[in-house]
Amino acid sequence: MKLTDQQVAHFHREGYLFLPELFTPAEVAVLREEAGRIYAEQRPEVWREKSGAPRTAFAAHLYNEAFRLLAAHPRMIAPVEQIFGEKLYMHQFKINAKSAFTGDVWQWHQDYGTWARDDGMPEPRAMNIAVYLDEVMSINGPLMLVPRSHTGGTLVATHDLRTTSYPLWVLDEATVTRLVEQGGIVTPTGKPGGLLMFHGNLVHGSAGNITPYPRKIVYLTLNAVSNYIRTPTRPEFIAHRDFTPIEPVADDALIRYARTYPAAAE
């Protein structure tokens, strides 16, 4: 797939890009089904909330044959090579979770301050892209993002440690409220495989699911293979040290697997 000249600027001016359903239910149902698989699991790449509930799956495309074929796909892997001009490696893989009525917050962040600072990535030349595998509604804790706060750079951030069972370097109010004077917030909702991309300074964050309604979403974190990290401080399956270009599977290869998921049969 290649974005359109209008696509590609608003990404640039605004700092994220969401392509509706851009996954077919069927592809949609397989992730879905796997991904309930994984965080039935007890293995080590499998985080939790401090309820319980499942938070993060990492580095399932090393582990499971859905995601691995979701890893490579063309319609995750074109648009982020197109933006940046050159091939990818894989530097994260993880399958978030906002559990209903127990799924806790993602406080206000920038990706890129974690992969410089955790991981000696030299400049924000990788993305998060992601698609959705359940709903994401207004209500159900959608992901916030606050449109052209990537254009003013790696903010000041500190390590919280405490908030959630996931350490992350977070944006202080007054910086947020600054950038969201500025920017406003947007909340990008849409059905099961919708694809969102979004720059990796862009400050974004996600508030907790009190509602009936499960949110899971897969996220690629793709990095142009020059920008390779340097100095990482996490382990392998958080932030990956194989940099070997991405080669995309069949546009089909997905749709193929599905027919062969016992679901299929039924």
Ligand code: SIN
Contents of the next structure:
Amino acid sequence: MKLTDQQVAHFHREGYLFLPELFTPAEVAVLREEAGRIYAEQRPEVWREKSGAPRTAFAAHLYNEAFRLLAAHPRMIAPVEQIFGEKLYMHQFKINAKSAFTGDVWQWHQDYGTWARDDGMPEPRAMNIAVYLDEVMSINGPLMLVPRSHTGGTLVATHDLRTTSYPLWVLDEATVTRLVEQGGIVTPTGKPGGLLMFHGNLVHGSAGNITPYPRKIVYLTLNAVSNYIRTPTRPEFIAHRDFTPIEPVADDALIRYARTYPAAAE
Ligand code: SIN
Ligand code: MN
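Structure of the form predicted together with the named molecule, given the form predicted on its own:
Once more the chain from above appears, this time first in line as the rest of the complex follows.
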């Protein structure tokens, strides 16, 4: 799969690109089913909200076959290789639950702020990919992006260790207000299977989910191999140290796996 010149230009100008329904309902059904199983496990990679509801499952591509296939999927790897012009490795892999009724906020932040400060990543040459496992609606805590906010570099941030169960380098209100006055806020909503890619310096966040509709999203951070992290401080399951270039699987790998999995593919 190759992005058009127009799509590449949109990414560079706005800082994000949304490709609706890139994965089929059968492919997504397997991933959704497997995400539910993973959240039910008690393991260090699964972080919970203060309420106890699942928040994030890290590194599932290392212990789950369906997510291993997703992590090397050519529909995602090829466009990011196209943009960076080199091979990629997986810097971070997480399945965010944003559970019905209890899914908590993600404060305004830039991801590269954390990758630089906590992991020693030299440049913002890592791409965030969001794959929607549930429908993302305007009401169930969609990801909110500030278009064009990636052009101002890495902004001053403070390390918030209190608001949620997950530490995050967050931006202050004055900075967010200034950037939103310039670029507005967009919420790319859509059906399961949608893929959103966004720049490491794009400002984003999401509100809590008080609806009965869960909003699971898989986030993959694909880093250019030459931009490997130099001084990691976080656990290996959060900031990976295996810099081996990803070799894509076949385009139908997930769908073939789904066929061996009747309960989810029905
Ligand atoms: C993130 O920024 O890493 C996650 C945001 C979200 O899932 O809403
Ligand atoms: Mn983020």
